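The chain that follows stands alone, in the form predicted on its own, written as structure tokens.
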Amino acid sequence: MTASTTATGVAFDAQGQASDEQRRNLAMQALVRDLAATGAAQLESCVRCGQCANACHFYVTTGDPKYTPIRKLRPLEQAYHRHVGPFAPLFRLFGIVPRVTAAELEEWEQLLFDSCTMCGRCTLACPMGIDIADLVKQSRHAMFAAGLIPDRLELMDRTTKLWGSPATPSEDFADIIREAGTQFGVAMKIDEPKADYLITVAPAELTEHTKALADAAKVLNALGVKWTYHSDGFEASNIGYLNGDIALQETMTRKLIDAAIKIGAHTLVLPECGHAYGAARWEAGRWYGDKLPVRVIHMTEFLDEAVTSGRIKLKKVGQSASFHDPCQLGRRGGVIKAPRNILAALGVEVKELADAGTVGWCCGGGGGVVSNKRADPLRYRVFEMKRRQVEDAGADRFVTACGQCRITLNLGASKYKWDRKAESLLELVADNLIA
């Protein structure tokens, strides 16, 4: 892997020894082979109209117009007219439409992955409809076989190729998982030859945030079901969804399901982790088709489940929270009132932010970027706009239902010396069990 700088002073990251054609030519095989129907009439439809720009918080926090999301979608759309639009062979005859260079992809690496969460805010601003998000994915997929993706992702890609999780190597899990029940006191199952409902788990749950591994195994005992946490399927974060890549982002959803199947469990239960979401609950159709064989849903789901249905019961905590909707969670999946119902059921009134459930600003960690330190300024400049919302919100706790979304927020609370502190969901219902 190799650091270096643009002409222009933009640093990006080369993995790999290919040459500057090798790169470009890799590129622009993967984009034109992403091109599907609805990806070109997408591009055919913008109209440059800028509404996506005040949607971004990356352009909105700095003003730079290189910052703006269509702009991210250079490269794919140049590959797009010169290779596979309908004037293609004018184009590429007269000139009309240029070859991307090795250079630009080395410019747009740090657009794709730096300032992009990948959050759909810019989507839902879109008049003609088109899914920058999902486009800007389709381009990070160009990006990984170009090589040229950050060192601090390449690195996790790598390590879980190697082990299975970013965090920890898959023979590690089962004690990971018995150490965090016997630190807080809860019995846990790990490894179950026949269950019910397989528990899924996020990277930073295996280091600063076993307390969730326990937290979900004591509300699972409370409800008296058949569960299990497992070696063979446990890492739901998806690393290859947010890289690029492919190939890897089909064998980790593929041991979640496979392992659902294997011991019979008719419910696969993602962790508190958006990207998780989406590349289990809405991407594995790819691999498996139109219907899933497991059901597959987000903790928020679970726990709205039992607690509305009545199985298990909270005591009142009272105060007020405002609460942090996880893009990927709420508004590319439409889980805004679970969340909602869990605090009422608490007896905590939810202060809204002034942008909350669809429309709510992303923590600006996703999509990887609280993983690329390189875009840490960037990150920064987007927390202190959350922090104002948080502050004029004026409730007494902050709530979200993302470990990603927790790690953003509290990294730049400790920045700043900011006293609030981002509180999960799951563990506030796990410590008001009524026994």
Second form
Amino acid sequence: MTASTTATGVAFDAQGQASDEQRRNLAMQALVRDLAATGAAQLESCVRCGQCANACHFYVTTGDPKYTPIRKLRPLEQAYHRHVGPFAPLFRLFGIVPRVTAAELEEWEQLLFDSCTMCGRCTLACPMGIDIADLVKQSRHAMFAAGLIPDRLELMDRTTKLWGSPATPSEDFADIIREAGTQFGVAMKIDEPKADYLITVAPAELTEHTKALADAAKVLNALGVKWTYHSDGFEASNIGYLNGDIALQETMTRKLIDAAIKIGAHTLVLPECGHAYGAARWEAGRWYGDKLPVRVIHMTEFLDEAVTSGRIKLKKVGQSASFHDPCQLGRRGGVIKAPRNILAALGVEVKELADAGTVGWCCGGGGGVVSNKRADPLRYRVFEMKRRQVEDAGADRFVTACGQCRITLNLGASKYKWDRKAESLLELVADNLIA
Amino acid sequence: MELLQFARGPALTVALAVFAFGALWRLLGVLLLERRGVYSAPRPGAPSIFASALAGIIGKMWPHATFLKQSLFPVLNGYLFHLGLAISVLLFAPHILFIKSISGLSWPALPSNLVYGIAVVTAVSLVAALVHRLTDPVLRLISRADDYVSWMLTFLPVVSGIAAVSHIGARYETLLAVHILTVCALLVWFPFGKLMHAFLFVVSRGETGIRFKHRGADI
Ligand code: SF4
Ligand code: SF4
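Previous: the form predicted on its own; requested now: the form predicted in complex with the partner chain:
So here's everything in the complex, that chain up top.
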């Protein structure tokens, strides 16, 4: 690992000993391999109207045009036009589209990892419907192949390969579950041979948010269903999905789905984590075909079903709350009503942020950005915007349904000595269950 | 050969051929790439693929209110010159006559004076789009040669058309020949640059419509 700067002064990390030419070639192979019809049609359609810029929190909070979403796709566009597109031979012959260089990839590391949370707000704003967030994800595959990702993310990648989770070795998982049960006084189920519900977790729940482990258990116990945590498949925040490491994405996906199949679960419940939803709900079938043998749902959907069907009863909390929609759950996942149903069942009046639901702003830490120290200054700018929106909404509480969003927002809060905290929706439900 | 004869004859024939083959080549080149499957169960109640694609194509015609506030000028000006171009090309009597002469198809025209006015507004709107591109820091950074070439080759037929109709600058036949030649240049360039969005927007928006409606998400 080396931390370096490009000739233009942009910091980048590089992994491995490959030469510039080798890195470039590895990236190109990955870029070209990934380009299927959808991405190609979208790369062909851009009219350079610039409307995506105003949708991106990194452009809006810095005013620096280099953060314009479509610009983040430059290496991908070049690779496409030189090697895949219908006029590739012409473009190569006349040098109309230049080669992607290693220096360019090094410079783009920051644009693809530090200043993109894959939140998809640009996708929503683009009049041509170009799914820039998805194409950034594709670009990350190439960056990973080239050994050009932020060291912090690469460290999480290696740890996950070694441990099965970026937070803890798999062998320790059962102990963490039991300890959380003891600490919070909740009966836990771990490694049950058969269960209908497999409950999975996010890394923060194994470290600073362990109450979430007990909160989920409390709700499941109240429902009286057969459920379990399982050491074979527990880690749902798919680091491979964030880092562009497709092989790791597959490994982590298979662990979850195979564990669910092994115990005969009909439902796999994802934790309060946005990207876990993106990876497992929409992409798991990539390795299993269209029909997954198990239903994959987010904790928020699970709670909504339990509350709406009347199978659990909640105390009325009263008060008002603003809800921060995690991008992968709301804008890119279609789960917008569910958290609001739950808040309504808690008797909480929802005071919406100025931009909420589909058009809500990202917390600034998604897509691995919160784990990438180098991106802190950018992330804090986004936090300031979010804080203003929360203050303007004037609600008593500030709730979300993603542990990573909570960490990001609470890191911002402590930096700016803001006396508000982003709360977990699951926790709010668990704390107000009528037994 | 007279310039006008050349423009109407071989130049236009070649330009139309390049346009047709080039556009078809590019469209097929995109559409025939491998398609990835859909990897997940749809959100219950998700519309059909066709309805989802349509939702994308139509839904993307107008921005969400929050984006419109920030992009009011490009959105409104974009509508202005797109509509202006469509009216000038399709509802001007001499154009309809020309189309009838080669295809047999015809439809009612708008009064020529009105179309003339619309063409002038279109030209002004195109100039405004260019000024915006040259002065907005985001647009300056992301614009490619294609954006300027495509602008120029769209603008020239509009101004040469206005000049021809108003007999400004030269003999009518010469002006008409120049107008047709600028259209030929536009047709030749069309398949290679961003003007292809006139066709590709259907695919691009449609694909996004399918992806997001499948998830039960907005477009
Ligand atoms: S909004 Fe869409 S079409 Fe416009 S510049 Fe961005 S990606 Fe291109
Ligand atoms: S996905 Fe989000 S962070 Fe990334 S470029 Fe688009 S708007 Fe910006």
